[in-house]
Amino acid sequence: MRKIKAFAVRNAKEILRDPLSYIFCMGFPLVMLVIMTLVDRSIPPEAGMTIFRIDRLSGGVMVFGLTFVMLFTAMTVAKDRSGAFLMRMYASPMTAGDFTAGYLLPVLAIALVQAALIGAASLLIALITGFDLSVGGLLLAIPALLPSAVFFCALGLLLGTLFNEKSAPGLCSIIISLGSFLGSVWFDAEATGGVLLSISQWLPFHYCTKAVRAAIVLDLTADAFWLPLAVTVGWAAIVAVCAALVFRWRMRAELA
């Protein structure tokens, strides 16, 4: 555990030393929360559009913020692989599992801090706008977000392991776009229906957002919360196992 802790601390420092990590992981989601709240205030009530209402917007922004944590995870891993750092670390007694845990633990912590900040900002916006937002729902949203955080962080580890520091960010940008549009962050895929909803239901992003939104409004029914959460847990487990196996394969190949 001491080896994992030391490696995790080092990785956290590497991410936090980069000013862009604060801008994208902390600042940008909060800015989007404010901007979309202003958009919501400008939509006439008779339009019946609730996607940007704070009880729905906060959950979407929480999931959206995870895509940037994924980006910095991929960049950190790819950067370590491109230099001599990991090759030197491979000579240590650390196993592939230790490396995987050392990369995932700090970014998961960053993801949870990010979610807490978005939740606090959402509560403040609700107070300013006079909307009744459940504090209990916001607190429940953080553990409900954990499987999504594992999914995105493990996906970042997988991309950083497979691709170099030039390719990985570009691929992460594609996933950020997919996560935004197919994850029902900025529009309601279920209300849209059709082919777009069918595609969304085959991907995990839609379920990530749906589970967190249900937690915020304390809708703990099977269809609204437990089924999306179960799907997210399944995707998170699959991607995390794949990331660990691919990292071990890369490690053995580079040591050979």
Given for the second form:
Amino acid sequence: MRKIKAFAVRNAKEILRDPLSYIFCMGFPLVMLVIMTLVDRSIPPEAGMTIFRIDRLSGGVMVFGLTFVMLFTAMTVAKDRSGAFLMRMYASPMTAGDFTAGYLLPVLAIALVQAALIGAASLLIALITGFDLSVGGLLLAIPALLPSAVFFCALGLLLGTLFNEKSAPGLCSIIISLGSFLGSVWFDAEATGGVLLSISQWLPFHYCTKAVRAAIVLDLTADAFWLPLAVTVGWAAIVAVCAALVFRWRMRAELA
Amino acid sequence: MNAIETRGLTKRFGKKTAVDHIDLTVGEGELFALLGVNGAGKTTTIRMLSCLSAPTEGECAVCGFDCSREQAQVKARIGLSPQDTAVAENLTVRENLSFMAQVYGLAPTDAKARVEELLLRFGLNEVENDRAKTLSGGWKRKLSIAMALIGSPSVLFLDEPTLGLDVLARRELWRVIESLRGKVTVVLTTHYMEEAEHLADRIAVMIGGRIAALGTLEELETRTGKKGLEEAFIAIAEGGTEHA
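The form predicted alone done, now the form predicted together with its partner chain:
Time for the whole complex; same chain goes first.
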């Protein structure tokens, strides 16, 4: 446990001491929250478009923010692999399981802090705009976001393990775009329907956003909350197991 | 008990043989140099001895533990400073050492004492709060070796420890390595003749993955009839690969 803690603290420091992590993981989601609120204020009520209303926007931005945590996870792992640092660590008493836990724990903590900040900012925006946003719903959104956080962090670990320092961020950028588009972050896939909704329903992003949005408005019905949450938990479990197995396989291959 | 023993140790990458049936014994507390040109098989040998690469054939043991079957015991007894300075770039010098101390399972009070000891021994105090990425090559090498020593290893592997350093930094690092003589078994790889000549108790000359000659400087000079390691090395290299 001491080894995992030491490695997790090291990884947290590596990420938090990179100014870009604040810009992307904290600054950018908050800026998007403000910009989309301004967009929402510009949309006439008769249009009936509620995707950027703070109770719906907040959950979307929380999931959007996770995609950047994924990016920094992938970058950290890929960078460690590209240099001799991980080789030194392989010669130490650390096991593949220690590495996996040590990479995932700090980024999960960062993801939850990020969600809490977005929740606080959403509450502030709701106060300013006079919208009745549930504090209980925002608090519930944090645990409801946990499976999504595991999914994105594990995906970052997987990409950082499989790809190098140059290609991993590029692939993450594609997932960030796909995730926000097919995750119904910036538009309502269910209202749009058609092929786009069908594609979204085959991927995890849509369910991540749907579960968190339902938590924020305290809509705890099976269709709105529990089912999407269960799908997200399933995806998170699959990707986390895959990431752990692939890391172990890669480590063994590098030590062959 | 010998610190290191290898028997017929071989590593092949496809059709290329990087290390070819080497037999070695290194005694406890010895400062042992693997000398050879680039591609001679020095780093591959170190990788096999530090459980970073599995032998294709033969076996190797560190402190009596087999490097293939008893990796946990071997890893607990070795320290490695790789060819590229493997430090956590965004951590300070002190944090790098504390981090490694925890990885090697030292209790917090022991870890703190060990970090203080190594900061002092390597003269790292003046840069202890500097982030590793801001350090010069010489400081990084010193930090890298200090990190390898944090777990009080019985055997320390230094892969090209002075590669790319200027003459002053190299001399300073030599003093650091010399201070370990007799306390830790040190195996260093180098292609600098003067480094092996200056530091090593015994030298193994590696050519084409084989040990072409092995002995003290005096023994190598006597065997070749040449004065100085460079002349002896050339004579050995031109004479083919005969086991010592």
